[in-house]
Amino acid sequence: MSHPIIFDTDPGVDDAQAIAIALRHPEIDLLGLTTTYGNVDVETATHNALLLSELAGREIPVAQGAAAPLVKARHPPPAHIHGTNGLGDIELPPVQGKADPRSAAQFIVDTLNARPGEVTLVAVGPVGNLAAALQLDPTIIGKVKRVVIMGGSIREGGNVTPVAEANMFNDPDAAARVLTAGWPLTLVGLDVTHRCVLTGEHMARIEAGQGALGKVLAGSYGFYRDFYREFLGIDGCCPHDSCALAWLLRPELFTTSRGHLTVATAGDAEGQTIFAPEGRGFIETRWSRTPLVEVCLGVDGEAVSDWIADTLA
């Protein structure tokens, strides 16, 4: 079975690993990469998306998108996590290709309209491009096969604030729009991504199996691993963005729950994802006002991490 996908991304070390899976996995038909600011500025994201495709020997359309949040001021990219160039500040070869002339939002709208009911949108950065696509053409809600978002946190707490995950915090207004749009949606958040660890042994196998692309993945991994040693006390890194693809291809490794999501857009809880399980009554009905979605709450982290390495080895 082949999954036609658009991969919306801000590469980023863990994005690069996920892009490698999308480029290599036999069951993924990568229709395009759309880029956003987040881990890096959007121009760097576009450069990295083009570069990773070229290193894999593939010509994939790359459409540049959101440069800043919808409403709030943009925070500077987290160079201490991903490096200034997004790939651990390793030396990178030049890029040959050029970005698609369309904006990311237009690319998403055009692709979904051309293949209604077939295409899955996988978004692993701030979700401004998805919000912009909804603005351009609200009918895509009924045309997308599924939307899979790496972001948010249901029970785990946050990673950039006490309660907010980075992608949601980066553009909470876009997130509030996208997570409540009414399209079939699965949220793959920190509750599962923090249970997965890509070890040095995994990365050695990936480097050996991926040629020129493997050198970039391994080189950038070292920088990211140092951050995680300090941040979470683990030896390895959390392959956040790859977990979204793992859910798509190996859903049996995850446990999910249905319910109603909202995103706080202001105040101390800015960027927090708030989940009300389906059928559960609270003191007011407002917690259940939004459309039903699916969230990942549990995972076989070791199996997912092994699957990532197996796919890329």
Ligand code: RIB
Contents of the next structure:
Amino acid sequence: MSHPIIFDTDPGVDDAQAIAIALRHPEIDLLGLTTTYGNVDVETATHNALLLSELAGREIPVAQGAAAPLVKARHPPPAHIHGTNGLGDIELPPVQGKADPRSAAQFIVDTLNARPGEVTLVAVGPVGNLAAALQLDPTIIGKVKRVVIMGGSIREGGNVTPVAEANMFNDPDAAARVLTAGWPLTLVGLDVTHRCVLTGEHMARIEAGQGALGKVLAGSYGFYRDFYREFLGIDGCCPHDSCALAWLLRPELFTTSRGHLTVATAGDAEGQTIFAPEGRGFIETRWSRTPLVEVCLGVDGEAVSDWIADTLA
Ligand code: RIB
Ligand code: CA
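One more: the block was the form predicted on its own; return the form predicted together with this ligand.
Below is the entire complex, every chain and molecule, led by the chain shown above.
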């Protein structure tokens, strides 16, 4: 079965790995890449999306989107994690292609309207483009097949603050709208992405299998791995964004739970995703007023990491 998807992204080293999967996997029909600020500014994100497609020999529409959060001030991009160019500061070949003239939000709205019920929206950066698309055309709620978001954390704690994951923290106001919109939604958060580690051996296989694209993936991985080693004491990297695609194609590797999500938009808990399991009563009922969604709580991390390497080898 082929999955038509739009991939919303802020590439980003782990985004680049996921884009490579979206470009290469025979069961994915990549309809477009939409870009957002996050790991880098949005112009760099667009440049990298175009570059990665060209290196894979594909002409995929790339539509540029959010340059900043909806409400809060933008934090500087995390250059110590992804490099200033988002791809580990390795030297990059020139890009030939140009971005689609439409905004990311318009591209999402047009694509979902053209193929109602068919298209999955996979978002792996701050979710401002999804919030903007909802504002442009709220009827897309009933037209998207599913929204899969890499972001948030149910029990794992955060990676930017003790409670907040980066994509949620970068635009909590957008996240609050997107996670409670009432469309079919699966959250793939740190509870599962932290259980997956892409090792040097995995990456050597990917480099060998992907030609010019493999060189960029492996070069940028080296920079990203230094961050993991220094700050987290892990020998390898968490392939956060690829996990969203792993869930889409290999859901049997994950365990999920249904419930209600809320996103804290201000204060110490800013960006925290708060989960109220389905059917569990609380004295304060507001936690259960948001629409039901699905969250990933468990994963076979080794199998997912192997699946990523096998896909790209
Ligand atoms: O928290 C992990 C997420 O933050 C990933 O999407 C990664 O690319 C960074 O943006
Ligand atoms: Ca990302």
